[in-house]
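Taking the form predicted alone, here's one chain by itself in structure tokens.
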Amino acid sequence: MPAPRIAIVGCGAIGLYYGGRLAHGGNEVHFLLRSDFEHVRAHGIRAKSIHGGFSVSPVNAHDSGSSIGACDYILVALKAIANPALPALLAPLLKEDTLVVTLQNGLGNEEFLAEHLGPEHVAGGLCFVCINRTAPGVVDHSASGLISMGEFGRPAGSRLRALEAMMRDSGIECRTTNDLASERWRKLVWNIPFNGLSIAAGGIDVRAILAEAGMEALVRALMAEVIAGAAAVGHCLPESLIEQQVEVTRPMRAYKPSSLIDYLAGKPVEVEAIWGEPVRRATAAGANLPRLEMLYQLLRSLTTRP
């Protein structure tokens, strides 16, 4: 039986790191690149990691999906703001039983893919990891690393469990879940306050956020609102998650969340996927989220100024 073919669509920090781990583990991985195509084709991928650095060279680097062809798995690591381009990007990579796993942040990504590809093709993954792309083809992995994966609207099946096994064999901490929607809200408990406040407070890292008592209190209050929002739409997350997420953040030191990096670089920020869609869904279900609503409106203003 032929070895599974894996495509990585979106080769920023997440795509390079997890795709690189899979390739380093001996899997057939193809990377669809844009601006870094020539560099990665010539120099490969390098990763500094708390779990041991690695490099991959040569790399199956491509600048078009048609040169990759049909794949068994597609890992989507583009920003959610690029979703309108995904149907065309993915079309040459699809076959009857391809599983598309979106590793994107926020809410609504699986629904978008299901609408355009069919729900039977769609799964999602939550990357609980501190990782930054520091140069073309180079990533720095400084904390955590777990991927939690589930299929869209159904329990995890054999295709996803086979991908989980490949990831584990490649040194990636991975688990499957039968409740992908709850996992999406679980990750928002961290993403909403830390990504949002890092921008709203003037471009500060997570250490600076937790260094000031008032800011830490705001982090905790925002986390409580995310948990309340999740409960309003049917996902019960424990209150203990607040303390757990704060404490797991302290060792991250001066880590800059991905949304802050995009904002400082003048790139679009995933405001609607990470803040807007959770607000809309939770308030429609009757939740009262005044701090989260205020943060969302502030981020909209900050990221749309000329």
The other form holds:
2 protein chains.
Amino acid sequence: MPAPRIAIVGCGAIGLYYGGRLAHGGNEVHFLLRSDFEHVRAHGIRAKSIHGGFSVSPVNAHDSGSSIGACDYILVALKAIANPALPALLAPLLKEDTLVVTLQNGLGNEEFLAEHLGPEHVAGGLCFVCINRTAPGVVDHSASGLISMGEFGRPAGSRLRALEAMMRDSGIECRTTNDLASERWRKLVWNIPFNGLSIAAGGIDVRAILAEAGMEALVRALMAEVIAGAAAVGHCLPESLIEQQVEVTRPMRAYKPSSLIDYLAGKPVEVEAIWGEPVRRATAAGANLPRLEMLYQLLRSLTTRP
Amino acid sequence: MPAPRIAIVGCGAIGLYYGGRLAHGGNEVHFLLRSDFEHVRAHGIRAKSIHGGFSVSPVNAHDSGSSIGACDYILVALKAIANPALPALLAPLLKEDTLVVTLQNGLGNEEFLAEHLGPEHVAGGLCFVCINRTAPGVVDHSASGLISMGEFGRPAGSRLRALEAMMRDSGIECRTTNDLASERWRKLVWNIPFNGLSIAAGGIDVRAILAEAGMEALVRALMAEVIAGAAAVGHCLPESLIEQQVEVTRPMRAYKPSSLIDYLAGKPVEVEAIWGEPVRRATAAGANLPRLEMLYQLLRSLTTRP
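How about the form predicted together with a further copy of the same chain, since we already have the form predicted alone?
What follows is the whole complex; the chain from before opens it.
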């Protein structure tokens, strides 16, 4: 049996880090790049990491899917903003049993892929991790690292468990879940307040957010609303998550959430995936989420103006 | 009986406009200026106004209170931010029966003056008006104009009614109220959402705020919270105020609220008077104001960072 072929689509912080770990672990990993193609082909990938830095060179760098060909696994690490381009990007990489694992943030990504590729191809992963891409091919992994993966609308199967084993063997903290949808909401408990307030409060990092009591209270109130929203659509998350997520954030110090980095760089922010879709789903199910709706409105306004 | 002497303390948009109207109407008005003193002394006051433009030259321009001396009326039009300096500024202007009318925004200004001058000297006025200061001594009055005045903790008395008459004779739309505290909350129904969102949504004018349905819904939700907050502290404002205040705003077109102008100019914003004090008073009385509290937190954060 030939070794599994893995494609990484999207080589920002998440794609470089997890793809780099898998390649460093001896797996056959192909990176589909765009702007950083020449640089990564020439210089490979370098990672600073709290779990020990590593570098990969040469890497299998590609600027088109057709030069990669069919893969067993595709990890999607593009911003959700780029989804309309995704079906065409993925087409040359697909075979009958390819598993596409979207590592994107927010809600709606599995549904989008299922619609275009068929649900049997679709899985998702939540990256509970602090990683920033600091230069082309270079990442800085500063906290956490767990990736939690599940299949779309069904329990984790053998393909996903095999990927989990490869990840673990490559030094990635990894688990599978039979309830991917709940796990997505669990991640939103952090992303919604911290990514959102980092922008809405004027471009501040997580340390600055937690430095002020009123702001920390707002973080907690937003987390409670996300938990209430999750409950409205059938996902029961414990209230204790609030305290735990605040405490896990303190050691991150001056970490800038990815949405803030995009915003400050003038790049599109995943407003609909992270804030819009959760608001729509939860309010349609009867939840009352005044702060979350307000944050969504402000972020829409802040990110759609010139 | 000598003509009443009126002092205008603070010569931004509000002070120049109302003081200018009173002077233009033939009253003895003295302007206490700081940065614009030389300019206004040399060039007077010019106003563009939907009620007909006017100019006043020469004006009684002063750079210290002692050159003005005791007055019958003092209109305070400084930002609330400057309150700590106010007692010393007012001291040379006071006599036994001086009425000090604060035209400042937000809550807490009458209380501050009462504490320092004695409550019998204190009245307040709410300016329901769109005025921008476009240059030293120059204002642009673009909508509305009503000033609603009341005395602090008591019905309007003869001194205030005499001022009302002078204002009317000078072409100022004016009324007195026996419930100044309710009137302050009524003004907040507009100031809290529009001044606040114009900053928090990224520096946008009232037309841009109302251009988006989700943003208009947020304006209305904030207005409902202000009305609920007012009710909690004993002031009954009608729900119909929401519709009326939104409709009165549409013709203002690209008007920038004064707080936004201050913010964009890097000047201090009256965050505590307009948002902080209403939040504190209403929540202490048991009101639940999630959006208003969140707006206050965001504005604090946006205005206290370099």
